[in-house]
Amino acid sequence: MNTKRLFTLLAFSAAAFCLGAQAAQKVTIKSEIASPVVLENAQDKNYLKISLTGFPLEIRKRSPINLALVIDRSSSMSGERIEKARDASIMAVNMLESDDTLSIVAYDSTVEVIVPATRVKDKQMLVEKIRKHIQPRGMTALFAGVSKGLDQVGKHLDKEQVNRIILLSDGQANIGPTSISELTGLAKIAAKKGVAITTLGLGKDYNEDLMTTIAGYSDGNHVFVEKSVDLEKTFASEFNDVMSVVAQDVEVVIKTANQVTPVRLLGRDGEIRGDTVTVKLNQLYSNQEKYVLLEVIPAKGVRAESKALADVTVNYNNLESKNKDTYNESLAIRYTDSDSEMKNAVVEEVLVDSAIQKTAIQNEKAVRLMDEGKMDEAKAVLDQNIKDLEALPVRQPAAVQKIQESAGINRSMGAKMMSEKKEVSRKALKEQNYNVKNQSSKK
């Protein structure tokens, strides 16, 4: 081989290597059926799971952040609470970089934009404004605070950056619009704009129904911060999520096949219209799994026959490649007359996930019982969850571990219910339920 040709081949190989190395990563998407083999002529409920796992992300490659801190500075925040809120806000400033955008909104009886949306370049100035203006006074105009935060984020909306509001409150909304429906409307507007709202409820007096609803409709996180000393740790955890977003505007569309009935979504909300199910997720984090779980009734079939169950399409904006990625897969089930063949084919992790999501539905019942003062009956619901989970016929280590973790959480919630004040245990249960439904990493 002559020298010229050798150099040409080496150059070509190096170029090919670089192109491969620079190829953008993609979200790992997997579609699974709890029972891919079903008994002939039976129509038992089945479960379709579409899981999405964010790809690894180096911090230095993270996308810019467009963040609004919306901080409650009503009179009830006096003392340690306002001090820790200031400290957490200052920590947030120090974690941001010069290409990030920050706005800070404080609300009491009125709303004040302490820092209009601006690039994080003069951190000392931002810290001074936090120390000067986040001082307790007045009541709680929560709606106006969220609205103003959304307005500030909206000034720099960009699909190639992470758009987020972090809302902190320790009390009830009591100035301006205060109903869940009115604040839900704001959360829906945020979701349409691609803005997630994380809600941090501080202490035992905030409205957890309101705060989980705001977070849920915008696909943000919700955290119950029982003690103000934990605020900085909570902010740090939230920033780990904000800084690790790898995909946005995620849409999962499931089109069920002929004679297949979509029954309900477990966990996440979505829309079921005829044979088409649509679920939207605002953001997906690096190395974290989120999923859509659909309960279906398959068509009838005969032994050895295969029939289509559903077509799955997933679209999302890839923040690394700046492109819109698409995934498509068709799923089918096979029919048998053998009960053992059917049982051996069960995908245990999907079965367990469906059971865990059902415990969240039951825990909403436990919350209602708590509201009626029926604490023993509420605990009985949690105890039944444990029995149902531990009765699942699973053998795979990963499935067994999920059952043990979920049963342990229900056991812990039951113990809290009996030993703590109602307000505290209710908030802990609402937070846990939210985390289960949304597959949140928050603790």
Contents of the next structure:
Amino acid sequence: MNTKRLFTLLAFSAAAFCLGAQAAQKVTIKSEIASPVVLENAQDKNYLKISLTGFPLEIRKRSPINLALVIDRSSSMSGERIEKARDASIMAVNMLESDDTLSIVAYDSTVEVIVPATRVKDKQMLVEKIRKHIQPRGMTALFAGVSKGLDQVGKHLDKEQVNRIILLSDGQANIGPTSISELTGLAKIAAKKGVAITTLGLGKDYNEDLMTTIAGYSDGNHVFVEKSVDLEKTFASEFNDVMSVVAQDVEVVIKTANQVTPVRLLGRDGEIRGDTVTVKLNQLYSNQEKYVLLEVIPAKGVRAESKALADVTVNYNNLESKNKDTYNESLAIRYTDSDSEMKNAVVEEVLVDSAIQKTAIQNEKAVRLMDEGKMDEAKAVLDQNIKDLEALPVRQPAAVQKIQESAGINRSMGAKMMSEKKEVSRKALKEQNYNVKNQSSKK
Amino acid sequence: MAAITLLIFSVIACLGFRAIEHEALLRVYQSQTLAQTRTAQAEDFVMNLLRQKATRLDAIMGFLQFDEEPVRSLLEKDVDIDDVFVLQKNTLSYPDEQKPLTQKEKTWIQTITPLLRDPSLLYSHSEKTEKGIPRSGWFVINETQEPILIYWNRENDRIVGFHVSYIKLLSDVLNAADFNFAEDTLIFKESGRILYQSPSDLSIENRQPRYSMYLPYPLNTWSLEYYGQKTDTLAVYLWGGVFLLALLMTVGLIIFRLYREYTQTARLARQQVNFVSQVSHELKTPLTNISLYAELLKEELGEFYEDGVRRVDVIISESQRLSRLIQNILTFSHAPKIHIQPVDIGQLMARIVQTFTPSSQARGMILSLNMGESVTESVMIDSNLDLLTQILGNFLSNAEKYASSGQRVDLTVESHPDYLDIHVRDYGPGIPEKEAKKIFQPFYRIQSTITEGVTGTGIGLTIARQLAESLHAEILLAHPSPGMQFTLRLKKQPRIDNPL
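What about the form predicted together with its partner chain, after the form predicted on its own?
Expanding to the full complex; the earlier chain stays at the top.
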């Protein structure tokens, strides 16, 4: 053997070793207050933002995936839809590796486990099964489908792998339990087990309220796939997410200080017990920011005083280092009598985020108005959102850009509402809102 | 004949139909039992899931500290439990209302308020035992949008209630249910909607309900319905009917064949008899002339030609014998009309003895008449002289023919209070007892050395019996040793109907 080559090989392995030995990467956590300096004796609403950004991850170091594909094969899927669903499933098989686990569940009037949870080794066999069994027929037993999917994923549950269900449906659940609350119950069980359910709504006939709620409770993604040709693209982007999970079981606990009142959470939901606010995130993705936004009313104070606002604790399972990481920070605010000092201290990005989350709350209203048939009023809500966003006194380019983006989305939603059918625009709006609330940057 | 055939047919048809009906019923019953067994199996399956949950919760009870922290982390992780309440001496100790509560906990307390006020509601549904209040059990609140299922466990002063996830139960049932009854299907319904349906090869239209039941408390809103293939009793009736028809046809064919054989024989016999009676009639006229001229000849010969008279006597007696034979044949083919008149038995017997003495003597037999002591010279019986003569004549001809070896025939008359017996006893070889019954059948002749070389029509005794019956008299047989005794028993006050 060539000595030169041997050396290069040695050098490479040493480098690899050094890389492995270097300090494990951690999630970047920032705790910020919208107005860290407030006027004395005033009790204006303030916003606390804890942002979590996943560290970059090398593809070859990604965590194993435990995935269940739950596919709707009711008769409404006939034609191009079922074809695309098959293609997307086959693509999923091809993207997985031998230490990943895959199960495939198809549901119509009843449920069939086409592939029980197995390691992805014999891809040819899996592809054949998909082609053979994913054929349209019958009704939509959505509950039973998700139930079986959860059962399959649950057989190989492991904290160190990414546990996920991808649910594809193009219609209303009409067999077995069908109500939102019942399917939500199932999503809650999934969340307790640490399994995220991503819901893909195909076409314009699925129940977007149901699909977004399921995804919301278990912290999965929700995508409105209007045209079945986009299904593969959606699958690819979903896989991109699933493969870039860097942390799981994330718990953010905010304990507000004396006399500080936690009012509400904007966007992501959580639990408020007295002065303790707990928010859970199922996972964090590499290079993606997720945040928790809490509206608080601070305590009164006098000029030049500094008071504690809240203690923030974040726990998560680091999938790279396989450790449980903890982050602690105490936040305080300062009091002033100068209006300009107060304004100069404003963290514009937090202010913008809180404004964007508020537009999401407004948009839920717009959806309700659409349901009542008041399209013009719904459009007016979107227009008001744009005005509110643009009225924000911000100067920093990043914040300005964020406002423009959000206003742009509101504008295009408004346009869609006028040009497209109601069921299409409603789905688009629901999806948009879901993405804002959960900060999933899809599309 | 037609009536009997009809009867047989209707009995076969009736029994056959009942058998088919029974078979069809049996099929329905069998499928019913199968449905029942399988439904019970499914019930067991669901109730087992519930029992497993109860066992698990009992185990959790064993190690769990009912403080805030451990309970809260249990709720966070356990997928079976939605909420928990702990009653310590009938006051709520978890969730602790003194401490800040989440929205979810507040709703939970609100839901269970009636139970907190009156915890005995919890065991209102449990089976009452003599030991008193049970220690654990299920409770369900069905008024809510989604039923609230509570498993409670009582220990000393503490009652712990677990809000068991109803959704998890539904999901467990769906995941674990693995029934496959080929053509049949089992449906789990919950509050009227289909929860689970076992796969079936048949479409819904081809199924019919077989059995259904409700599950026991706390799942009393659940029902199990079993659908099966429509019981094909039609096929049973169809094939059964075909079989029955074939059976009836076979029986009909057999009866027809038998009938034809019978009528053929009967016709043949009748033709025979007709022929004989016609021939006999034809024979009667010349015979009468022969008898008449023989009598005339006898008178004319007077007492001068003794030899001639003896020969004429033979002609007369032989023509009398032939006349009796012919009379027998005619009687057999045409029943005679009977005129009842008083008959002097003494005279009758004397005449018979007189008539038969020449032929008996010719065969070397002695004919002796013995009128019993009880018989006075003139015993009168209401009867018919000709018929009595014919009956007794037949007895005597038989004795002459078959018992000449005995060389003696006794005629005895015995009078009893109600009846009168006339015995004709010979001293011949006699008749074996098993043959005795058959000798009255027409054309029957005993196959033995007795009949060998003896001519006879085989209808003598048949006619004797027919005539006796028409006079309401009886013929009795006795087997004295040696010989044979025929007895004609005449009723003293006979009531005589017209003959058949």
